[in-house]
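Below sits a lone chain in structure tokens, taken as the form predicted on its own.
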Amino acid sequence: MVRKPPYYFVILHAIRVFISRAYRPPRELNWIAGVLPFALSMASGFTGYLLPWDQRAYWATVVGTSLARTVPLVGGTLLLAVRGGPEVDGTTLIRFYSIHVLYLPLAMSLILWSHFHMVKRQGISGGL
């Protein structure tokens, strides 16, 4: 059995909404509230990749967090904030675990609640 990552369904839903043009007024805010879960699911995948704490996860996290250094002006500070120090170590593991298990699910729940609430108030889009 092939296991599909959960963000595939977020992508499929976004494509359906885009094709049916359900992002147009008065549903712009609902579109944004629907795109944010995709970003959160990608962040969940990134933070969860380190949790096995093996060589593959370590080096993937080193490379992934090094991208923060490319942000102009604040890249070095952002890198230290993401890793919790200059290196990927136990502090990074604890930080990624807490983000993965506590903060991202909480944010996802709040955003999805607001998304569903807006769909309930505005109704399902009539399509094209």
Contents of the next structure:
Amino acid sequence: MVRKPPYYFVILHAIRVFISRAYRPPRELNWIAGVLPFALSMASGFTGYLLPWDQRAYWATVVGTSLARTVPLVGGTLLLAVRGGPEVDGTTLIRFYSIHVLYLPLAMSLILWSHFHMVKRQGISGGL
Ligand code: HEM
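Any chance you could show the form predicted together with protoporphyrin IX containing FE after that form predicted on its own?
Everything in the complex follows now, all chains and molecules, and the chain you saw is the first one.
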């Protein structure tokens, strides 16, 4: 089964906003506020990928989390923090599950609230 990243529509939306140049003042803050949901939706995709807990999920997470080690100075500590230990195991699964179903949706709700609030105040841009 091919699993598609959940952020395809976020990319389509950002392209639409870019083409209609809605990133220009007074909406520049909303463009910046939009980058955060994009990062959060990628994080949702990454944490959600582990949840089937099969071979593909396991090895994708081993490879994905090992990228943390490449961060200068703090890489080793970051890797331990992301995995919840030296290996991808049950602790990582519980960690990713709570991040996926609780912390990311909460953060997403707060940021989207401000995103929509700005759209409501400024209205949709008139296009090109
Ligand atoms: C989960 C992610 C997101 C959701 C659910 C979301 C939702 C929305 C909605 C419903 C609107 C009003 C309708 C529209 O203009 O299409 C809007 C407007 C806008 N969004 Fe997003 N958005 C997201 C991510 C982003 C991203 C990644 C960017 C850019 C990096 C962005 C930038 C903007 C801007 C600048 C506007 C104002 C557009 C205008 O006035 O024409 N948003 N967003």
